[in-house]
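Here we start with a single chain on its own, the form predicted alone, put down as structure tokens.
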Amino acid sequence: MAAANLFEQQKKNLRRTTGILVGFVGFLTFLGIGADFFLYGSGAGPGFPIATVGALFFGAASSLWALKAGDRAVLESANAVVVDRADPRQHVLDNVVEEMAIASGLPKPAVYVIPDSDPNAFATGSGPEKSSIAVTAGLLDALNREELQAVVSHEMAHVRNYDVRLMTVVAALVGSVLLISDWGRRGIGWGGRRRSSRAGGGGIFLLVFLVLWVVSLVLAPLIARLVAMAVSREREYLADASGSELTRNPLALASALEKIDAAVAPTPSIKQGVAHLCIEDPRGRVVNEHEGGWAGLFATHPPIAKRIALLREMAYRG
């Protein structure tokens, strides 16, 4: 029953993430169609979709760069160093990563330690063939071996579920949305009036479309970031469930999260741009402690209290 509940949680979170991404791509397409029609198309209809193609090309180029070298940039930004097996604690970490790689059936990721006293961890890379797991020195100090294994399994789950690649794609989509939004706002100033007057004979439907497009254009940067945060939250739930599947010990991850949450100081070595990759928000923002309302929009991580409750439910059901 416990295993079945884990798989049920995985499927539920996968469905939610898929729905969010489909909506995101639809929103990007809507912005592109509007930009091409309103700003660059002819009065009779859209011409060559220069805005959409240009933004998608930019997003694809950004994604390819991130898949090739983004993990190195992330590790360098956090001052991560290669694990030192001469250090007893780091030796244990390296062994645990190897154990979890075997359990997951994946190649062993590169292992790094971040010289920061606040407990945290993240995974980065392009997929199981090229991935890295980094933990802070504070995490090694705070957790016992069983809890450390649970955290590493959570990060291995991010690798196995291709979350590291997914977040790269999301970042590329966000970049594409921001690019189209910028083009559109600039284009309205020099070409919007001319286009709207030429398309004025399209009737009420076209007018409503253009109004919705302009509103969406203004809100696009905010919407893009909200979608990225929503994807990040869903992947944390999924990694909790998948990681517990590897260890068959949800309570160890619950205990580790309690200790991580108890360390109220932020993780200064981990920059804001990497926050969504961490097992817990390194900035320690209060918004991540709540659910619903503004927290449901602006939190990069789900509330730890809820994650702990779900993990305990997984352990005790059945």
Second form
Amino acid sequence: MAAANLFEQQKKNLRRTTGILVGFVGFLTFLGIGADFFLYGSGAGPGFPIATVGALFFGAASSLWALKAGDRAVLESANAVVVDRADPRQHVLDNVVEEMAIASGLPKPAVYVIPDSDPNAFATGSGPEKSSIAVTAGLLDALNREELQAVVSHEMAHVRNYDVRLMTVVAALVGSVLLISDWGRRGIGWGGRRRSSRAGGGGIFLLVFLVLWVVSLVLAPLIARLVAMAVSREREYLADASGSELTRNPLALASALEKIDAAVAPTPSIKQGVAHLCIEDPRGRVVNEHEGGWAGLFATHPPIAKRIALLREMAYRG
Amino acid sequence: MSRLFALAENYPNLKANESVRALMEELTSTENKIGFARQYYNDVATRFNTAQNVFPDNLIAQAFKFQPVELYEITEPAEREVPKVDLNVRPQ
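Could you switch over to the form predicted together with its partner chain, since the one displayed so far is the form predicted alone?
The complete assembly is shown below, putting the previous chain first.
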């Protein structure tokens, strides 16, 4: 039962989402507590943990802002314009999105076109009730109706699986971690001098904590990015599968991916921060060709050849 | 639909005509929308029917005498046929 299996996977997706969010909140708290301890010296007395509260508040505020206005910012940064039904090709796109909305039982997302000749597409928004799908003009030129439908179904699956919401929040949290760790690193020199003036108060436990904190401050940007990319990669297979469940046509998505892959050029109008939302990495890098190893860690998408092979197999099994 | 497309293949001018292209797109889209709406209903209905037979949901389903719902299937071959479109009628 492919359908039941997908349903299970969606549930698993939601559980994992919670895990990732808890992890990020824990990490922010850890960074904040460390800052309170070593930079503000409140670890010695019952002072107000200003950095901890500040870090958590900052993370929450930027996530909320991203959910409320992030989609607008993303669309504007890609120069996306609202679909024009007077243009025959865009008319087809609008129809296809409506068909896929019906197939998935969700409200129709807002449809945008990006004036860029490289084929690519992405979905954004805060959930199924408020979502947008944007495709490049190059995609409209390169694909036939069935392939376009397949790409839209993949984006629709991202919306239905709550991937757009998760990735919006993850992007905001990664941003907060970057900012806070940067700020913590700047504070180290200043705080270190203060600490040495009241030397000998800590003991071995404090020393271990200090080392751990400094190490995570240094690694924070890297870890945060790696988590975001891992989250994105695993969701691509699921979106391919549940998108094909909507169209009942995995081969169309396979041939669409082949055509998108053939256009190796990067998509300049889609910014790096949106890479994980796209159907294929807009940076046009070769790291996505291999899975595993160092290259695999930094890829937002699984290798396209493997995705195509899985879709073919899906069609073969019927 | 297939008849219309076959007709269009025979007359390249007709295929190039913008209104005919728009008409074909609307026909395709409308047919797809009906098909996908039916598919969505059947997907949800199948999930509902399956859940009634799977533990632990089946206990509640039996206790409250849930009935499996009917799927939307086309039984009459006439209904499966696509509507014919005749482009030979001239406007008055």
